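The data below hold one chain only, encoded as structure tokens and taken in the form predicted on its own.
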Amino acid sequence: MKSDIDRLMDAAQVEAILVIGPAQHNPAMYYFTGGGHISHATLVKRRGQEAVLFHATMERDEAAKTGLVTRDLSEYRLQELLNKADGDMTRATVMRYQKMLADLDLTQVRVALYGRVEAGETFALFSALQEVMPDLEFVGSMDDSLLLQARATKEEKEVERIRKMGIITTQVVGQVADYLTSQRVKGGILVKADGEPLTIGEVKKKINLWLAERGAENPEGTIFAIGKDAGIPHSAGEPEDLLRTGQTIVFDIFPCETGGGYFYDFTRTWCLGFAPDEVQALYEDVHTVYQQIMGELVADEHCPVFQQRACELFEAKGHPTIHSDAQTQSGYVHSLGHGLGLNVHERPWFKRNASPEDKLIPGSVVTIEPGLYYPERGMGMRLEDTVWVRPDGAMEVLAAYPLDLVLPLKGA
């Protein structure tokens, strides 16, 4: 949580955190200022102090907006700087910034780096601040981020957007489920009203419309894949691909509030009309491994405990898992679950790169995510709720809906 940011700087003897770009679709920067119109910014967050927006004139109302200290950029004058500069905007830039950090005391520290930007310009300007303040030390990290370790853990007020995400996104499964349902079938593909086969990406174009108009968006884009595709975890679907009865679709949806918010996670496998019996055992097997690891979580254990269990009970079923073949491309393939927030896939893991902070700590927010693929056979399978660690230690799915396999058609 925001709460533990100062502790978890100190541990990582980190004095300031610097997140830069705009304000939507950054994570970090979203996590301090909540969003809004700013196109680009700089933040600075000492530690034991409050965060400090620096901002474009033109914004200057919607970085208010955000209740954090503000400078307008303007302070620092960069035609003056260009100027000096012989019109090099980077090092006109890099002028700008020794100013900025100066005027918070920020010259001889260790400064963690963030924000969702262009790589190379980013490069240009801190190798080019970091010979002109030798002092600073600049430093960059991965999955193991503080600022991913603070938000491993949702304040309430974060679950209940989480949550509204949940409700949007399984309203919007149930359009869709009723759409396919209400197709008409010929030659057992799905046809419309004018007679033409209805494809995946039709499909898809209808999931995008349908969560606008919840004010909703999916900017990372919806896994509807049939067939072998729905073998391949990450395989989208092909937008030409028809809708065939009794054939798996992994319809995976990951959509976040307008604007880069707080996202939601949710998967079912579907067949329409009817599954084959080999489908049909492999839903067992999946449902059967969703439903004991969901009555097995346990609040403040670590994650990997549980991806362990995936692969023991898969294991005991026939199926190949990556702890007995870390290659198999064929069985269960993948991790258990993850983080959500907001990005899609956030601590805490429940891999192999999970450190021992990665618990399921009350106010984690995870997925739960079994699956089994069979891309030599044409199939796969995933059902995946996202589940909130309640402060009490309780386990809570934040928007449930039905794991049914078989999609009756209406129009058959």
Second form
There are 2 protein chains.
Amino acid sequence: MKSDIDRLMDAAQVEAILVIGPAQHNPAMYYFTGGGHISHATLVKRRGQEAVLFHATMERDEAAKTGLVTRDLSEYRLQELLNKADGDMTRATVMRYQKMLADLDLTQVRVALYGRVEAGETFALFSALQEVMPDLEFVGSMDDSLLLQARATKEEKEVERIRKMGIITTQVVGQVADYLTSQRVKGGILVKADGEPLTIGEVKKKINLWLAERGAENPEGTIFAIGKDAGIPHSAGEPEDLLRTGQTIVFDIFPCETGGGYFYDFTRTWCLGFAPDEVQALYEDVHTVYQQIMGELVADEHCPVFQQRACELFEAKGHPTIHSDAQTQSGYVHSLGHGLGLNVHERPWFKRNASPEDKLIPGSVVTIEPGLYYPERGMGMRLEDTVWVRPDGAMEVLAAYPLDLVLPLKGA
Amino acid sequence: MKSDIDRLMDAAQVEAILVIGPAQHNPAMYYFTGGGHISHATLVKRRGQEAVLFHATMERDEAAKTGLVTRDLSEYRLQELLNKADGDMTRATVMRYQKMLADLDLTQVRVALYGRVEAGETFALFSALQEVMPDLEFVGSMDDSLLLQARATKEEKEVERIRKMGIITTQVVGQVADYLTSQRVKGGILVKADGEPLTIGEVKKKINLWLAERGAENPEGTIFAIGKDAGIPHSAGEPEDLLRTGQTIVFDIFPCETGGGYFYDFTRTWCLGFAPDEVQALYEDVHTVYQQIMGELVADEHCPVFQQRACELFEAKGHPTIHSDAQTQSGYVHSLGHGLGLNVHERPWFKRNASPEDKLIPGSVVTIEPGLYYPERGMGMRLEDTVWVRPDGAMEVLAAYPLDLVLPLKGA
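Next block: the form predicted in complex with another copy of the chain, after the form predicted on its own:
What follows is the entire complex, opening with the chain shown before.
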């Protein structure tokens, strides 16, 4: 959590954190600013000091609302720098950063770089800045980010926001279940009151609407995939597909707070009307592994231990897994879960090669999502809940919802 | 437009474009893939050739839907590379890129880098890749991007999508106007049927809901700012603020297609019930400049010419502008407009230092948004429409909506 940042900076020998980009849909900036209508900013946090937010003049009120120490970027007179740089914006911006960093006395230190921004601009900018400030070292990495490590554990007020998104999510899931079960069945497909078949595209529109009604955003879309599509973990579902009885539907929903804040992540697998024996048998395997793993979660344990355990359990039931065959696309083919917060997917990781720090530290919020996929048999299933590792080490599902496979239909 | 890319690559001596990141809310990747549930991918487009999309195995169906040439990233066996790299994900990913680029015979060329991704990871990754592939040159820039230049002009099918967003936007604006004018007034503020005052936060929730009902997303929020907040161009408005009669409301709305596609951008300024003389006079100045500029737009002209012209017109009416005083926060304080597409703000630019290519080339879609701001007098106003420069050079506002200042109230 935030209170760990200085210690983690110290451990990583990082003197400052530099975050760039907007405040919305940019997790690192959101983490410090709490969002807001800030389109371009730079935030610098020195070890042991408060963060400073450099903002555009037009956004001074929004910057002030963050409660951070603020500095108006207009102090750095970009137009004059642009004249000096013969109109080259990259060079002018490099000069501005030089001044800003010098003003903060950051000239001979390691600086960790963050922010969801354009790759080419950023690479050009920081390569050039590195050249003119050779004693400054910009660091970043694909897996050992100190900020992601800090964010891997949450303060209770963050957990409450995630829980609130969980309640919204499960309310909408309930609405979808009610909506589906209130339709009629004709020739094995759901039809609406007007006799026309219901499509997955229509269901997804309802999902977006019901999320918006509750003040949530859905920036990454929803997986609502039936039959063969359900057999591929990240197939989102075809809008024109119909809702056939007796086929598996994987419904994976991961909305966030309006303005790009905290996410929730949740999956249920449904069969409309009835489940064929083959589906029922597979579902029981997933359900058993889900229950078993949920019961075995222990605070402070290394997350990949549970991935290994899930593989053992599935293999004992005769399913191939990515541990028995790294390339398999049938059986259990993905990671058991992941951390959740301002990103849908964040630390701690459960994958085999996760770092030693990827543990169920109290304060972690993680998903647990075992699944089985048999695309060649036209089926797939997954059960996912989001779990908070409480300060006392107990595990708590943040928004409970029934695990039933079959959605009973009228006259099916 | 897309058909310009090879020519622009040639002019920039760029042999390949490399795009990284997800397909949603990532304009460069969206431009090639058309969106889709793709969370991590790499796209490579060589000059004169079709783009190739490297995708995760779990996302093979979503990748196939793009219609692009696809390659499964599992061919590159990340786990083996990770073992070689002692578990260091950055080094393993560098090795994977080395192989991918070598497979495409890209080893001694200039490569332009794109994608909205994490800055630190990207800087570390491409700095390391640059070191092991010294004959490859990764280029990027803050203003001369060839892809942004290609995207500055739109194909008609892109314009139709922007127009559709414009129709949705103006329908929602109309709904907001109807909603406000159907409330009662009590002591100079709008009150709901239950007698409670209406807040800006409630209005914004309605806006999000009505956008979602029409299948639009609102990832960057809405500016709905009254009084003093309206006097600061990018103040988004306070959720708890009340709707007072006779005060300026700046309503700037910029939603996009679901899944992170094309945006629209639109602003009106409203006074509820009546406009004080001072507001009316300022509004007439903005309205006159808006009409004048709209009438003077000419295809192929350099965009900053119109910014210069707007400044002259406002100065002739006695207002300070950023041309008369670069630091002014009163009067006309921002740029006249900007291009619009997969970003709310993109080329062509209207600012003074825009490049010679920033012209009203047929196919451009731009906003025109003159405004006046007097925060010390508690008021600000802006009028904004989105204009398509048609292939024949004619200008067309993509979604017309009345420019009226006063929203008449019942019994005000």
